[in-house]
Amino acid sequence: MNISDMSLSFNERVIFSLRSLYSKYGYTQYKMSKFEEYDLYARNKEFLISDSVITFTDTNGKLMALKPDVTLSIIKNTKDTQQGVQKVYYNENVYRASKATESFKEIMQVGVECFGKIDSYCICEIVNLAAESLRKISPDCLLDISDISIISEVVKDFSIPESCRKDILRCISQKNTHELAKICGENGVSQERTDILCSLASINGRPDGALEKARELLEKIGMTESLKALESIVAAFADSNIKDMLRIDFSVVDDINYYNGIVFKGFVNGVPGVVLSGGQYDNLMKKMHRKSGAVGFAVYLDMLERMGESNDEYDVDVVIVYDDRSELSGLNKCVKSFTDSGKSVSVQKEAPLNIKYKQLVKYSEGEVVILENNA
């Protein structure tokens, strides 16, 4: 049966299809506890989507937290190895403030992680899975991709406070070139470097043209070598069915204390925000005293709630109302005739007021009468 025909919610269908996708690529499911020691998240708040964490005191006096993130827990609880790679996927509940409602929610999050001796193929595979994950959600989607090491290379020699460095990255992520130029000017950054940063932050487009613009900019300061990794990854998809989804966007930056190399964000039409985010995070691994590299991404299912509402027009295909004169055997046969044809059915004594249905059918004394047809 096609999963689009199953009687599942939109998010359940997405989870079902994503799990199937990741399994096909040899990723095994990772299961974990609902909570961790709060100290794990306190030390890595900048890595979290939200620094709001629900805490409680365990029976042994330790401060615990309902997990707001999966990646940190997986890193903590998996073996650190540089022999080969470990490939896992997860669908786990996390507890944090939802982007959609800005209040604490239990949110199902799906994602993949690849740990170990990370090479170019591992990165390509993760980028490909990210793109395919978006297509499972909607055919109308885009994957913005960048290499954070390019921006890091441009700013590494700036003699500026760490707070200003963070402000520069924030301005780049917001494409706020006006404030970016102001911060650079106030902190003695040369006009040439300032112009290059502002121009890089403004690049967004199909790979060929965008990479050409970036190369022209970086040639001025002798940094074209930093483009090679990104060019290599993009070239790997030149003949693939996801090439038209890819966009180069140098405003895709995250905390350089955690991320390095390829980073990306995914979008689908109809959802006003990022629905998928990921990249390489070797720096986070080092911060957690790990020798292995890592790359992965997460799909934020709470961002899809409005999309699911618009797609799920009906709660059920058929509502069957019956009365006391209805024989159970006949009513059972009536229900089965609909379910065998792939339709979902709700049997009620009276027409419900809180269910959206395509058909309202009355069954009485062996007779089936269609009362309403809304399809």
Contents of the next structure:
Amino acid sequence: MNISDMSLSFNERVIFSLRSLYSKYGYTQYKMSKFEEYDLYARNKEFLISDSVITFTDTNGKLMALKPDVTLSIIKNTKDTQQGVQKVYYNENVYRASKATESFKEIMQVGVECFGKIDSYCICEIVNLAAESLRKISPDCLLDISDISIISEVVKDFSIPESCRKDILRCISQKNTHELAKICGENGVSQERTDILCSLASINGRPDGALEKARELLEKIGMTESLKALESIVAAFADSNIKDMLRIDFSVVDDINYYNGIVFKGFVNGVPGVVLSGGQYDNLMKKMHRKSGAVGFAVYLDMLERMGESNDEYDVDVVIVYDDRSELSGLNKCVKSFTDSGKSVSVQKEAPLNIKYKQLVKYSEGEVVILENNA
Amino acid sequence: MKTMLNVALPKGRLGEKVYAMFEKAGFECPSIKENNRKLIFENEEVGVRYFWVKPSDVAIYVERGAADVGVAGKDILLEYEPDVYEMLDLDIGKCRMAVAAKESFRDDLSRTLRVATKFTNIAKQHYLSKGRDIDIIHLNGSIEIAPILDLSDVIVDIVETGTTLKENNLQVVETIVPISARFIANKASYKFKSEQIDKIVREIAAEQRG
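What does the same protein look like in the form predicted in complex with the partner chain, given that the last one was the form predicted alone?
Now the complete complex, all chains and molecules, led by this one.
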């Protein structure tokens, strides 16, 4: 079967190229059921982007859910292995409540997960795949990368209530240094630590300069060790053109209860939000009583809906209208002559009102007459 | 051609103050001062495009990327919780989000508290943190009238000088949070236009420090 690129939407083309990319690196497709026991999500609500889940009672009385997330299901259904790594990719629909419309949406998601004994190579491979995935979407893209353990380390010794810790992380993720300084001040955090946190939250830039700045800051509190993992990942791309699309940004602090180590977020110029998100999530694995580590990411295809060239100026190239005097074989031949020449055709009894066409022709008694030319 | 930075400004007096700050920071656009009904103004030379929008809509324009940056009140940010960077407290448009009630009000903990407000999310979060059972009554305006007509026990609303409250025999029972105008940026736009955005933030912050 030969499908021309023209007949695929932008999203479909992206999906195909991502699947081929992941297969090339030895990731196998993980196909799963649309439903999952609700209990899995109830226990891990904080991991979900939105905590609203579509539920229903199965024929056996069990409370089920339409999957709002794929990672949890994959962890639950794969073997906890310490030997080697298991590499999978998925291409599934998930069901989430949209904040904007306050209703559920079906979202196509593509992603990769790597479970097992996760070492630096696994993380590098995932970062590389994340960068390559973004490139498949657009050459004008950036990958924010951070190590969540750096911020965790800096705030670890703060003797502050849990709610304050959450507020501090929220402020960091919003680069909201004015409020961050205020919360730290109110909770007795030293001025030095406060300044370091504010400066770390503000860092955003190319690896070389940004890492140097971070090193200077962390040196003051003897925490440069925590920067090593990030530095070694970035160094691994020193000779690669991926280095140009990496940006160090310590405001990438997804939920510390689930993520640890390297975390990243991908952006494509022209798309107003995060297109790709992922990282190491050993903490989630621990929470789900797994001994192995994990790293992965998801590409949010719903964000790409408005991308790609618009081909919706016309619905169809040619509309052919026919009448009762048109004999079938002649009409068929007429239609084929257009389709064979690469044109799309809509055959109608009357000129349609709701179709935008380039040309309107009439077929009658073996003759083709052009009635309208719009292109 | 210069990359244009799209800025959503809140219509009204606050917006004018904000524009003056941007102008001082080197992002001037003289056509904005012309007295007409246009909503979009641009200065290609500097690479900036301003547009006036309803103050409560600024956060939506920025979150959805129609504007790269904008200025929104902290009240709107707390109410709608948009996923944006909140990069600077502009220290203008200062007021507070407060709980107000009739002078005779006594909080009867044995009953559900009826709260009238335009800011349902802020009110819910506030009382949730106290574990207080409330009945939210969403109103779009003239909130002060609710306790007078016994529609609610208290209101949660923005208080500037407190004059409106006083004139309606109401008083502030509790301040929830101080409010001021904040400089916000779309997270993706910031990645691709960080140089311009950082420059504005830097210049305005320097201006604030005097």
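Keep in mind it's a predicted model, so treat the numbers as computed, not measured. Basically, rigid core = biggest C-alpha set you can superpose within 1.5 Å across the two forms. Residue numbers count along the first chain shown, from 1.
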Next on the checklist: Does Leu360 shift between these two forms by 2 angstroms or more at the C-alpha, the core having been superposed?
Outcome noted: yes
Checklist entry - Is Ser346 one of the residues whose Cα moves 2 Å or more between these two forms, with the core superposed? => result yes
Next on the checklist: So that I can tell if Val335 moves, could you say whether its C-alpha shifts by at least 2 Å between these two forms after the core superposition?
Outcome noted: yes
